[in-house]
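What follows is one chain in structure tokens, specifically the form predicted alone.
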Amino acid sequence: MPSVAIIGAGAAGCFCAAQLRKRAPELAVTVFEAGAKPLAKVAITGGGRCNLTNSFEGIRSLSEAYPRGERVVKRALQAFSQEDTIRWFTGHGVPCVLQPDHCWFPRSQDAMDIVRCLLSAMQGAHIRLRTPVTSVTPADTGNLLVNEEPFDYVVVTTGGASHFPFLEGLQLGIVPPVPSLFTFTIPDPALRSLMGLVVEASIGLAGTSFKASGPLLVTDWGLSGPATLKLSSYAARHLADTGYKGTVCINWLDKSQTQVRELLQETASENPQKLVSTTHLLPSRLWSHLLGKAALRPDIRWAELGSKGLNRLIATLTSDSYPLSGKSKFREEFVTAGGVALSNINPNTLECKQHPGLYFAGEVLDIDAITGGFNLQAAWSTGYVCAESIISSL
């Protein structure tokens, strides 16, 4: 009986096991998991609700969602798309709902429904919990040894990690992993005093082309929200290289300087005698904060603003800068940029070029995405491709 070892009982590993059990029940499938529970990360993702995929609406290029690995993900999505994901889970008893932000969740809003669904679908696979893998090595017989135990096929789905010691004997190219999807520590008391504020804005890093737009959340430590998390993903390697130091620039209206100038001039012409401080183009606390940064008196009227005052206000609204002093983990979720270099694998099958029978899926590869269900979709799709590749080789 052919045997398959899956290393890692996360989303990619368990979905791969589920596909193998359904499509090739004659296979002996063993899942190795170092932790005490399978699918532990899935159980807490999305705040315990499990944002299992995204509709991809508004994504013009896959690189917007996948800063690294978009070409491999594109092929994987052709094999198993976001629509396939929803059909699969719905067909396995988990109805799903689409939110206005294009994120798909189980209708119950309970991640454990996804966990239970996957565990049921992979029934028949042997899950070895608290069993870390210390080595994967080729055997003289042509098999692969996992902890010195022979298997015909091995699928590595360990997720992101700081290093992969069990792969060292395989002489693979590894892209050094660095954190992605994190919030920004901003040591500015005035900004932090606005904690709880959410604004649609764009955010970037001074001196770079990295930029992201979306809801921006001010916290008691700095900045969070989808815009910050996207920027942290896009700039993950740059920020790691700089020691998470730099200057964050915020465009609070997410408009060009020309558009903001027109907006302010129109506001001034319609309300010349009105106090600028009482004309809230943004939430009042933030508006007052920005007027102070633009060095405008609290009692100044639109008619008194003048060209210099107008230019200072435009500059503050479109390029408000703050020092970045570090990063903070985003809730319980943790994603890394880096992993097994994509040059090691056949992009169509996800099989290792150097070691036949060895496959990789999920975040262990140098593939990662912005927040919004894209990372889980990559796990489902790549796990599916590995299963299909193994079945085709039988």
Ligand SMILES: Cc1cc2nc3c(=O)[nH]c(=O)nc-3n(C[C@H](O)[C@H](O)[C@H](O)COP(=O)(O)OP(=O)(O)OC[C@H]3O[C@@H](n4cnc5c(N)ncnc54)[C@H](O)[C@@H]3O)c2cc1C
Contents of the next structure:
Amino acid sequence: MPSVAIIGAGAAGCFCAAQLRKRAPELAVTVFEAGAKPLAKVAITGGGRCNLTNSFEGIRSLSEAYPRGERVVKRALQAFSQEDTIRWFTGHGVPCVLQPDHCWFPRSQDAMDIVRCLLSAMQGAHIRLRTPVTSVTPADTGNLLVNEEPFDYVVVTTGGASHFPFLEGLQLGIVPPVPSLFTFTIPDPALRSLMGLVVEASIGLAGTSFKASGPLLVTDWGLSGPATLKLSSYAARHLADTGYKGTVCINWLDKSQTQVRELLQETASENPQKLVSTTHLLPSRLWSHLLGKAALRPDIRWAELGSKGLNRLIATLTSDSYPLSGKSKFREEFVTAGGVALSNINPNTLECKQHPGLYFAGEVLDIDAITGGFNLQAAWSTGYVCAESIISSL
Ligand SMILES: Cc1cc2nc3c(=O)[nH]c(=O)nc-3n(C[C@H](O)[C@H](O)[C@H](O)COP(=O)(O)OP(=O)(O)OC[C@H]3O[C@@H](n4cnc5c(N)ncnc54)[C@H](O)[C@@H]3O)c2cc1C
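Given the form predicted alone above, what does the protein look like in the form predicted together with the named molecule?
Let us now look at the entire complex, which starts with that chain.
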């Protein structure tokens, strides 16, 4: 009876085990887990509610959701899509709901339903808890040795926080891991005084082409919200290289300079005698802050603005800059960019090119996504592909 070792009882590992149990119950599946519980991270995803996937309707291209690994994810999604995810969990007794922000959750809003469902679906697999794998090496017999024990197939699903020494014997290319999905520390008291403010804006890093749009939240330490998290993901490696220092540029109206000029000229011609400070084009606290930054007197009227005042206001609204002094965590939640280089992997099967019988799935690969359920979807899809690839090679 062929044997499979899965290393890591997380989202990808357990989904792979469940698929193997369903499709090839004759296989002996052993799951090695370093921790005391399987699926410990899945239990706390989405603030305990588990944002298990996304409808993908809010993104224009896959690379917008997956800054790294888009090509491999595209193939994995062809094999097991977001619709398949919903069908699979619903079919296994976990009805799901779609939120207006395109995120899918279990209807119960309880991540433990996802955990229980996966554990039930993988029944028959032997889970060895508190058993960290310290080595995976090729054996002379053609098998792979996991902690010196031979297996016919090995699937590595050790997640984003993986430590790679256990793979040293395999001589694989590793892209150094760096954090993704974090918030920005901005040491500007005037900005921080706007704490709690949320606006639809776009945010970028000066001197780079990294840019993201969406709700931007001002916090007591700097900037957070979907736009900031997206930018942290897109620029994860660049920011790691700069030590999380730089200049953040905010376009508060998420419009081009030309569009903002038209908007301001229209407002001026409709309200020539009105005070600029009382014609709020943005929430009033933010509007006053920005007029101050544009060096406009609080008692200035639209008719008095002049071309210099207008240009200063346009520049402040579209390219307001703040120093970035560091990163902070997003509600204790982040993923890792980097991992096992995709050049080691056959993108169709997720089998290692150098070591037949060795597969990789989930965040251990150099694949990661923005928030919204895309990371778990990558784990389900890649876990599925590994299981199916093993089954077709039997
Ligand atoms: C707090 C938090 C909330 C999140 N919320 C969401 C969300 O709502 N939606 C979403 O899409 N994504 C979310 N994510 C990201 C998502 O959880 C991960 O991308 C996903 O779990 C990755 O799955 P994985 O199977 O690759 O790794 P993991 O789920 O991390 O599993 C890896 C497993 O491998 C084990 N392991 C590691 N090394 C070894 C070893 N040497 N030997 C044996 N076992 C080992 C670990 O103990 C772990 O159990 C969240 C992340 C965090 C931290």
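Only the largest set of C-alpha atoms that superpose within 1.5 Å between the two forms is called the rigid core. Because the structure is a prediction, the values reported are computed rather than measured. Residue numbers count along the first chain shown, from 1.
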Large Cα move at Ala341 between the two forms, threshold 2 Å, rigid core = no
Per-residue C-alpha deviation between the two forms [Arg60; rigid core superposition; Å] | 2.5
